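Have a look below at one chain only, the form predicted on its own, in structure tokens format.
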Amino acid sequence: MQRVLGRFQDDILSELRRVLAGADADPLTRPFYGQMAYHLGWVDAQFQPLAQPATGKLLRPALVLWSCQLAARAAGADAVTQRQRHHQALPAAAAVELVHNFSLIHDDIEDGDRLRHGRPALWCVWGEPQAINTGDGMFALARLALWESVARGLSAKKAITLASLLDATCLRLCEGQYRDMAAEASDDVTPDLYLDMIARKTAALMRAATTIGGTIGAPASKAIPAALAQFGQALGLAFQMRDDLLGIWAAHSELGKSPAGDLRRKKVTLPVIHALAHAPAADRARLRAIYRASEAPSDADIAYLLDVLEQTSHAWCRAQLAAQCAAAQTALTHACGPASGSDAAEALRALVAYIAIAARA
């Protein structure tokens, strides 16, 4: 996974820095862009560069670039053309990452999360109004970043198509966040409703990333980007399901997870929602009571919840994750064609396999 996510890290970070530097031309607004750089993990709260930047996984822009490489190979592009299309895809990769981070800035405010990658969230340092404005600015910057692809040779028609897709995806993200916040005040969320929510909030941007990469990599093909869209959709659903499983059943600290961490925070995720719909009536009533209580769950509460979820929901959630991983692998096979043995195909298969490990835990 380090190879898969690290392969394009320098390219992605260079492109993101280029986008911010191109906009940061006025000393009066330099702190505005400094807040963006802080959120992206490049600087501290005094806007001084960090010796070890906390940039995150950069998963979504990596999906853009791996999908572009795979599509170009599948379409029969030669080495020179593959490099040209990679160069064209870099602004789109930056745009996708900026959209992701705009949503994180707003999510932290809406969810009351005070930490982001182990540091105070943007709103905790500069206040909610400034954080909202910085998130809005990052959203606008993402849309502007995409147009650089035209200067690098992408046709204006394709760029308009991709811009429309990115805008529609941003709307889907906001719909998903609305559904997520509405679900917090409701006891009536079903597994199907939850899956619809994560399809908007998580899977939509991964689908956009793989579609955009596939479109730039194989601009004359409809089938390759369509298959990569299905791949991104299934991958996004699987990614969130994995997160939900690790949030409860992580055996040790992994990617910020701790055993039963989501239960201690009373986070309503897929295993809990499934148990609320399918556990015996007495268990459903006690589960609701624990989650509605004003105090944090006791160790006895946590042990009880783990027992109920293990008996009712663990196997079902693992099966759902495995099904989405299988769907992702099938879609990837359809996208590959003659590129089935390429580095890009192997990288994307490895990503699915990594996510699928949680289905066997």
Second form
Number of protein chains: 2
Amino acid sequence: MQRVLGRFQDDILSELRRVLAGADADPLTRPFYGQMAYHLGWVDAQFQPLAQPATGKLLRPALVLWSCQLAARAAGADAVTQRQRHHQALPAAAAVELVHNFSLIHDDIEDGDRLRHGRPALWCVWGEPQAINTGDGMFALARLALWESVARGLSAKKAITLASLLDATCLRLCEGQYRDMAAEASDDVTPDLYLDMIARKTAALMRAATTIGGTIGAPASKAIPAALAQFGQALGLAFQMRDDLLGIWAAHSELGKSPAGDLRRKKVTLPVIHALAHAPAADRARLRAIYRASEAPSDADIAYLLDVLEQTSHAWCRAQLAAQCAAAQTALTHACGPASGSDAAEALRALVAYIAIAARA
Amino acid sequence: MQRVLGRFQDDILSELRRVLAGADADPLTRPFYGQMAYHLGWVDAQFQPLAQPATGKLLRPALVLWSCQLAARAAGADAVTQRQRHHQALPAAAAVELVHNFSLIHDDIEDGDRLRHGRPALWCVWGEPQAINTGDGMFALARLALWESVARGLSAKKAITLASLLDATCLRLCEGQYRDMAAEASDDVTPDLYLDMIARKTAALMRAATTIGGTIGAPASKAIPAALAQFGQALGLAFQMRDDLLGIWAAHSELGKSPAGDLRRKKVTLPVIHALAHAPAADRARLRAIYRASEAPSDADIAYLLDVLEQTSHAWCRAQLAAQCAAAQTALTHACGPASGSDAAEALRALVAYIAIAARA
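Since the structure above is the form predicted on its own, I would like to see how the form predicted together with a further copy of the same chain looks, so please show that one next.
Full assembly next; the chain just shown is listed first.
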């Protein structure tokens, strides 16, 4: 995975730094942009550079750039054109990453999460008012970043198509967050409602990333960006399903996850929702009681929950994940055309295969 | 004023309703859009239509439309072309109003303000997490609204110019809010720092409104939108200065303001800041002490403050307001050209004259 995610990491970081530096020109507003740099993992709370930058995986911008490369190859672009389109895609990749991070800043406040990548969340350092405002600023900056693609030769019409897609995607993200908060306050979330929610909250931005990359890479094609849109959608759903599976059945070795971690925090994820709909009535009642109790689940509760989920949800969730991964691979094959042997095709297939591992027993 | 603000009110409201209706298509997310309609003053907290809609003044979208009309006349457009450009400007006017309202939703949370236009603020009805998220959604919707101008014949290049201006303006708004919150935590805000803050927080969006209107109205001109930009900037500064003057010296008759209201709430506005910089040292110390005290100012404190501000700040603030109003009228004259006798020119001049009233002794 490091090969797939690492390939464009320096390009993406330089582009993000260029976007922030372009806005951060006035000493009066320096701490406002400093808060953004803190959230992005570049500086500490005193705005001093971190010895070990704490940037996230940069998955979404990598999806933009790999999709761009794949689409350019699939459309038969020569090497010079491929490089031009990669250069045009960089500001769009930065825009997607900034949208993702603006939503994280606000989600952390909305969900009361105090840690982000192992560091205090922005609102815990500077307070909620500043964090709301800095998130808004990052949202505006994301939109500004995109227009640099036009300066690099993307046509005005294509740029509007992409900006409009990004706007609609942001609205989907907010709808997803609305549904997530509404679900928390409700007792009858069905698997279908949950899948609708993660389609908006997680898959929409991945779909936008691959669509934007595909559109810049193959501007004259409709089929290639459309296939990459399907790919991004399936990948995004699979990505969240994998997260939900690992939140319950992760081995200790798997990064950042502890076994049954989501159960200990009483997170309502796909395996739990499936069990609430399909476990025997007595188990459903006990599961609900454990989740509703004011105290944390005991070790005995956890063992019991693991047993119920193993019997009712594990195989079903793995099958759901496998189906999305298969859909992603199929869409990818459609997008590839003659580029199926390219580095980009291989990288994106490897990404799906990595996510699919959690689908195995 | 009602003639100036009322002229396009129905057009603006229909356009805003069209934008919301276009997004609000799924029963699952209806309450998310219902919250937006509540904030916009169309429905109550149960999403039932209000008998008396509580929309604000709709000043900013009116500025877009009057500026468009003025620019079209100034550029010599015929009546058919003027109507076409008005039609193109409507989505942009809606976008500007939605940006303004998204910022109000978030400002109310950030400032802890519980009332907005005499009704409970969105966050007081649905809680902070929902209000942050609904504000984000309105921000995204503002951006989406703008693209309808392209469907109505605005060129893609012009649309990108306007979108980019709106994005940069949103960043200015956030910078202004950052400076406002930073000033609250500080003891040494100078008049210059305050003017810099209101330039970002208030004037930037008015400037964007008149520039956007001018660009759509006179797409082939650089001089007309540039003059209208200057007009919007001066008008925005004047607008805030008037608000600050009326916050202290309003007669009871003036809408929504009570005499010394800003002093009772210990708001740090231009007259106070000027006095903190220029009153005799003893008065500065006592003013600071009253503002820092944990209790509300007594009637004697208010009488004292009014006396100090009358002596040190009233004339200066009125002169500042008069200067901005004069700058606005000059810029307007430049923008008008042969259209100086038009309805639009008259309306915009009347708006400045209305704001300038507070500059009189």
